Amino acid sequence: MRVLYRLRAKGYDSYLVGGSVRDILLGKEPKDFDIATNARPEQICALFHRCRLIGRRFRLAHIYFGREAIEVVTFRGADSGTQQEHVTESGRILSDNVFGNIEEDALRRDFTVNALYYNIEDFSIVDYTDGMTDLRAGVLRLIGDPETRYREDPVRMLRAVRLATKLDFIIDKASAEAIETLGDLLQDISASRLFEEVRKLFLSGAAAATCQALREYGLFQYLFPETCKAIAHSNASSDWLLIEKAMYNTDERIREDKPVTPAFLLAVLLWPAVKELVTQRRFSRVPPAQALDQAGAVVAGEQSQVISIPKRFSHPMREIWRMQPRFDQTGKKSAERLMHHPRFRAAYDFLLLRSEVGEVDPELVQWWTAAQLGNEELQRKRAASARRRRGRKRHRGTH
């Protein structure tokens, strides 16, 4: 509201727009604030002291509350012959900082629910693209033509998967139909963009429905190219059902404000690809854990080409594996060393997911489950023993 205030004050035109507006008349709690200007990058920086421009594509600001940033960004106008050098060949667009009004920019923007302005003059809703109507229907529609708009930027394809299974709503028919022939488009964007994009995906409270309407509109192997080989080869339903499991326990995880790691999920959507090259590998006589090794090597190697996996998730995703084998080794020597690695949890909860579809035989779990027990009642006594110990050195002393 200050931001809004500010730059009216300042004789500027200012809305909330975006996500925040839909979200609110939906009843949920927006997850951040966008707001939408005439003034250029600029003026909006020379009003406010926190103040940071960001962006190629997109020229934007970002204002500074605490940890807080509000995204501040100036109308967008329509095309012009004149930008033909920012676009591709295939129509994505490289560069789009040409300024407009506010009309021009809501029909540039990507669906019509996201296209919705609260202007704090009077209190009101602006409509330029009647995102009122399909906010009460519950349709998820681009704004122009479909096949248009996903070339502009086909992670748009992505969001209106993300959107449409976030708030529960039908993407048109229109928009539904482009992106099953506009997939491939995909593979044009940048590595780094695409995790970004896949982190939206599941790790927004919907992950089980996101998987499932990746799989439905053929976007799924675009993202995880190795899984989708590996699994078309073994034929085995198993690595399916893996993948669902973990994502539905991820939605109860967020649900329970539990902590959720893209190490453990990418960990889960990788592992048929890691398991069809172990395989392979085995056949040629190489060692297990060695095998297991280099195929987890081989495999987060070639998807980091697809989605860039930083180091402090690709890391932890292969200790999970590596850390698969030594559950076979139930000595109690061995199990309490494994059982005190830092990534123990994470590889036992892989191991349970295993279990429930059939690759590792329950009562290895039951046994780890029992361990686990015994190791806490273990470390209790400990800490007992280890209390009345200074309790007595204290004592002793007194005296």
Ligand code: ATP
Given for the second form:
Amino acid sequence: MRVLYRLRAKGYDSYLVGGSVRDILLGKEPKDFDIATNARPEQICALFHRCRLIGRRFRLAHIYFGREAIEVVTFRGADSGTQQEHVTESGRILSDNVFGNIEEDALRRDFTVNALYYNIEDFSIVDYTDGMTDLRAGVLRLIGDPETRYREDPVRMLRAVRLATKLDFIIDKASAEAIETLGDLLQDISASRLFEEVRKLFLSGAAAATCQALREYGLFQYLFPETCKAIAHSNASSDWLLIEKAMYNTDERIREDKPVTPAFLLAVLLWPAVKELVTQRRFSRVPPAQALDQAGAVVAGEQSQVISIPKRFSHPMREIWRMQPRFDQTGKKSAERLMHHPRFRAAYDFLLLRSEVGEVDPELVQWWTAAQLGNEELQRKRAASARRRRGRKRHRGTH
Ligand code: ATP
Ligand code: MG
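What's the form predicted together with ligand ATP like, now that we've got the form predicted alone?
What follows is the entire complex, opening with the chain shown before.
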């Protein structure tokens, strides 16, 4: 509101737009707030203390309030006339750096329900694409011709699946059908952009439903090709089950406000590929632990061609895999060492999932559950005796 009113006070038009308007109208809490204005990026930044311009080709302003940023974007226009230079052979838009008016800005957005503008002049909703009708009917509809719009930016296919699941909307027929034939365009999307999208797909609280929908629309195979190949090869239903269970657990953890990490989910999502490769290496007599480590490296490397996984996630992911065979060693020393590993909890959760789908003997998991309880007991005792020792010292000190 402060950003909107400050822009207005300086004579600019400004509107709240996008997901925030959509979510507020649906009675949901918006994740972030976007503002569209006719002020140019430099003009926006001149009005706010904590403003940063980001983006090279199309610059937009981030205005910070504490750690949160409000994104303020100048209306964008359709770049007609010179279209050819900005579009690849498949129709993908490479640059869109033309300013426009509010109506052009609306038509460039992806879905009709994402193109609603809240106007502080008269508290009305400005709607150029009949988005209100779709919002009331619960329909996610691409603006314009679906095929053209997916070709311009194939990530819109992932957004369609994610938003439909999140909002519990139906994807309009034409917008849905085009996805089924154009999925392979996702192969042209940069690996770093796909990572950000995958993160939103699986860490927004509806991972299970989203994963199911991705498979139904045939998009999952473009995100995790090696996993799909491995499952097709092994033909083991437990592989999908493992993934499904992990998704449900993730959603539940988010509901309970517990932390979730992409590392764990990626470890699950790529596990079928790792197992497949381990089997192959075992044939050529590589020792098991080494085979697992090598398979992990290969799978992580191949996957990062599709979805770039930052090291802070790929390292723990591979550690979760590497720790799995160590659970077989239940000797006192090695068990204690494993339990003190910083990644123990994640690796144990992974083991638990594997046992739930029949990959690991449940008795082994029970052993580790008990061992942890014993260990906690032991830790409590140690902490108590340390406290007693400190207490005695303090006592002595006062005399
Ligand atoms: P979320 O709840 O995930 O934030 P959102 O719709 O707000 O959903 P954002 O990524 O925050 O998604 O984008 C804000 C707005 O920018 C969208 O509502 C839409 O109007 C526009 N937009 C985002 N991505 C695209 C795209 N790929 N093509 C066209 N318009 C887009
Ligand atoms: Mg948003």
